[in-house]
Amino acid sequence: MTRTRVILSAAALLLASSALPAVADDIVLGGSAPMSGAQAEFGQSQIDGAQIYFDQLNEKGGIKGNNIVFKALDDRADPRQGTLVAQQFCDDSTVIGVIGHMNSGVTMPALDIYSECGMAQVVPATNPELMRMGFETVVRPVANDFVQGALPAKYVTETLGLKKAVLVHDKTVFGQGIAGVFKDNFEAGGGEIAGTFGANPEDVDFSALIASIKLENPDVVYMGAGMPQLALFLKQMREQSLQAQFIGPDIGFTVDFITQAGAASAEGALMTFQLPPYDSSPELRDFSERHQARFGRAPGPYASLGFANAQVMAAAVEKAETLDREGVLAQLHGVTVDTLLGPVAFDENGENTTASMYLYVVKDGKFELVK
């Protein structure tokens, strides 16, 4: 062999395994969210809090001695994607445990996927029913959709005496849940339901619907919708002179939904979510500085709750007794961890018994904390 081909072989022998996502020593976790597409900025913003977590784990060791590589795939908050990417998970005898999905359109088929091979799952996807399918290999650290519906339905009865509302949802699993769960704590607390319409998720132009809704003269409208429907909605809302209370749910806690509805319009609007703010404990706002130096930017809206879904997933390895998906998964419905959100421990149908929601008001063009 002649030295320029040495020389070649060895560049491209270096080239290929610098490629490779991991050696035999590695602990190899998944991650999926919408990295993609109208919902990118909270996907990316959980695999990013996930990375900062894992990166500094490495720093200190990794666990075990063995140094955590986190491979991150877009789902694009579409279902038939989501179960491609669980099905390239679990393909992959490299993977042991998996975080994500972030939608529960997409989770719920892949939880079939997931529990087939054995893999270990902590979702921050929040519809209800994600939990009573009766799969074992799935946890969620996070508060699900009957907490973060009830929290405002009962705060427009009780505090504001709103009594008559109108759902508006589209037509997904979470939309279409979360703004049932809404419908029955606003009817326990004394609310009449005046009306139920369903919008396409696809939908831009929501005149006729808004026409229709003007009719039942409602105090609330509460949506069940991702981004960027909720904005646009409540633009519309407002052009169209319909000064309902405004409620959405955690997809629409980003400034993209003030900036899109204008921020006139976007005032007053109630918005619930899991999270408290990035200033409101020194170990969130450390959290908020580490982000800023790794990525060069503010934490994005799920940027913390992706850390502390790192939180329970590492927790899980470092307690198992093997490092492959039977050991992790044995592990993962026992831990206990206390996050950066907070304590987490799980129940038999692995919700956390302690998660917390919020619920923020849009005040004079950002989110207010109202309790």
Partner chain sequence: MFDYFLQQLIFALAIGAIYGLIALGYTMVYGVMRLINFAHGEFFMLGPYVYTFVFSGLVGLGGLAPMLDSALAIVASFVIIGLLGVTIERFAYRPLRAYGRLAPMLSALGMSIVLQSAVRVTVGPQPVHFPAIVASEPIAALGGMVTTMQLGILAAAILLMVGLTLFVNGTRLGIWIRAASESWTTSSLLGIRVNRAVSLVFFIGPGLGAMAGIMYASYYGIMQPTMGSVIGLKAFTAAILGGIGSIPGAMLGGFLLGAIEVFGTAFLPILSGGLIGTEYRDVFAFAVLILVLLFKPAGLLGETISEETTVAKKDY
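Hand over the structure of the form predicted together with its partner chain; the form predicted alone is what we had up.
Below you will find a single chain and nothing else.
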């Protein structure tokens, strides 16, 4: 019994210490994404990207002389965990703004909690529905899936003149959603969808699927899925000599895509991304150097988006008349700032009015911007 009691009190102590308030002068901002479990790679990259920006600000003396503390909590991509994290941020009165969450399904039930405690929230999740729920505490700097699905559909129908497409998606909110957007735009451009194929998010063997897609003989394959699935699918597609134009969403915009698919297979694949090429501007070059120096590795899949989200949050804090939740929230929607993503300004729903999207093509083992 005494042993149990010791363990219990130790647990209580730890629980209490994890909620200790930060030093008074610090500006505490929260961030949440999956940092353990299967999606850790993506979540961690976002958190790391944001951390780089806050480090950069602190080097220059922080905001109005106050040091910024970025408090990142793991939501394990689980909706229930997400609500617990949201409540923890809300209860900690020092936290005056949150960047989160990465998954739409986790963000959805957390919106309620953040809005109830008046917490300014920068949302990284891209599901269009999130911004139409009528919450006034949220903004989203990154383009939603509508923009991302529309751009390549327009390009292949108008510029390349390809008219027959097959959709593949992984039955996730993101994958299925974006494939649906592509479909609408592709059909609006006069194209025909010959078939839609669902897979599982963890699948690695697409050989059977590809063999049946071959029967449709499409010009275009649009795939709404994550990594490494995009690369594996493309590799297996070329192995079965299905030569259709391959298009994928932002997750695939990484060097890993080309190495995992093989440079020969990846050649000609199209990919959308929210940023201009990393070597196109000094800021982007600087960002990837800083990331390398701080974490010892190149920026992960969503690092640059995390950085841009942090820029927006910091801009709102900078403008705030008082350094508290009301102050930040009052400025959130009015923020206009030049980020890594380009200029950002928000409409009445909190969507970025100028959210940009770039189309890339793989050429000689490298991503090149399609003009």
